[in-house]
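Next up: a single chain in structure tokens, the form predicted alone.
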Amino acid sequence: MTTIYCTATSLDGFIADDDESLSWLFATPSHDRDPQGRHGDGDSLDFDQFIAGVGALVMGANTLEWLRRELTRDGAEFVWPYPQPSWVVTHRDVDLPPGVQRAEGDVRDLHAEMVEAAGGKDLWIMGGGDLAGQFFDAGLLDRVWVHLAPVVLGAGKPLLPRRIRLHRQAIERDGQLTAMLFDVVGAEARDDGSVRAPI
């Protein structure tokens, strides 16, 4: 069972624009396959064998808005994707799809709740980055796989709001995506030496 925060990226480190739109990432061509059906270089990063193997997600509020403006924008009733028991973190009041759970407080309890519902399989933080960030800080986050777009945006949603040392294990091409799948090695230390512990 690993903890996997999987997002897509631009160039410069943010998740979303300014306008908190992802347009940017919908017009980057991806999913191009090989004779094989393979996507990109090879098929160890493939998101459909990814999600099958995941047990439980977890998002946070702007995510969930994000996910139901998309779903919506022709018009069709907002119907949840995900087959997986599923958290939204937020302090907030929100209108959550039926099963979705609501969550808040530490991520560790969370955490504890997600791995029973997994039965085994993998967890999956959707977004945000604070959201990966607060489960990095409890020592819960196993490995950051990013969808790299060759766009440039200048401001947004950062891609995870946190000093961090990564390992990386795996890279390949996914149309004009690059998919880099990262181990987490622990915090990052400053030019003096210091390294902020973790909750």
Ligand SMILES: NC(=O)c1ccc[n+]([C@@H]2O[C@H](COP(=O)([O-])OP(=O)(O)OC[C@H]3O[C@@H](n4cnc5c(N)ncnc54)[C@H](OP(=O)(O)O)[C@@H]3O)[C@@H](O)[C@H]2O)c1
Second form
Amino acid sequence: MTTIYCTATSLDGFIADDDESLSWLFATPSHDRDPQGRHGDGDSLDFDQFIAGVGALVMGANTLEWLRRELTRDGAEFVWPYPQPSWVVTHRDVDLPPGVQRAEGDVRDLHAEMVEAAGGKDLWIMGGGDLAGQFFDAGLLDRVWVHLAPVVLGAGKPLLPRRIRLHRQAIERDGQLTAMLFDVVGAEARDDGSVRAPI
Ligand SMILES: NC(=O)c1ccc[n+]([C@@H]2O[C@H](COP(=O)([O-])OP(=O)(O)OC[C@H]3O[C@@H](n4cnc5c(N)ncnc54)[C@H](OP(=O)(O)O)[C@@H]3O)[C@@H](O)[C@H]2O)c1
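Beyond the form predicted alone, can we have the form predicted together with the named molecule?
Entire complex below, previous chain first.
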């Protein structure tokens, strides 16, 4: 069982632009449109394989609202798209789809609940970046998996607003995306050797 922050990011480290849109990601050709476009260490970074190994997932309140907007664009009813046990962290009084659980505060209790629900499978931290950072702060983030899109946004929602040293495990080309899987090594020290708590 590993706890993985898996997300797509712009080259300058944003997971959503300053309009909270992912149009830049959906405009990036991936293997969905070009099945021959996958090259690299292997096919270990296939998202379909990843999701099959996920036993529980969590997202922040803004990601939930993005998902709700995205899936109801054509007037459709909001139906939760993930079969896995799912949590949303928020302080808001949000309307959650049936079966989706609410959590708030320290992520350590939530992590324990997710581990139990996942039945030995992986935990997916969907984002945003600070939520992944909270798991890191608690020593509970094992891996970071990014799909890097060749676009620079200049502003938006940050990928992972912490100082963290990673170790690259795998890299693959997926159309115009570059998929990279990293192990979390630990807090990245500053020039004076100090390691300070979250920025
Ligand atoms: N590129 C990708 O693949 C990808 C992946 C995921 C998300 N996104 C995008 O990123 C954007 C959202 O990112 P975001 O940085 O705004 O983060 P987010 O994690 O979706 O939402 C942040 C909010 O979640 C709540 N929250 C976070 N931690 C909490 C905790 N421990 N306890 C209680 N509430 C907590 C807080 O809201 P309250 O206190 O107000 O409840 C916080 O302001 C969306 O546009 C989404 O589409 C992109």
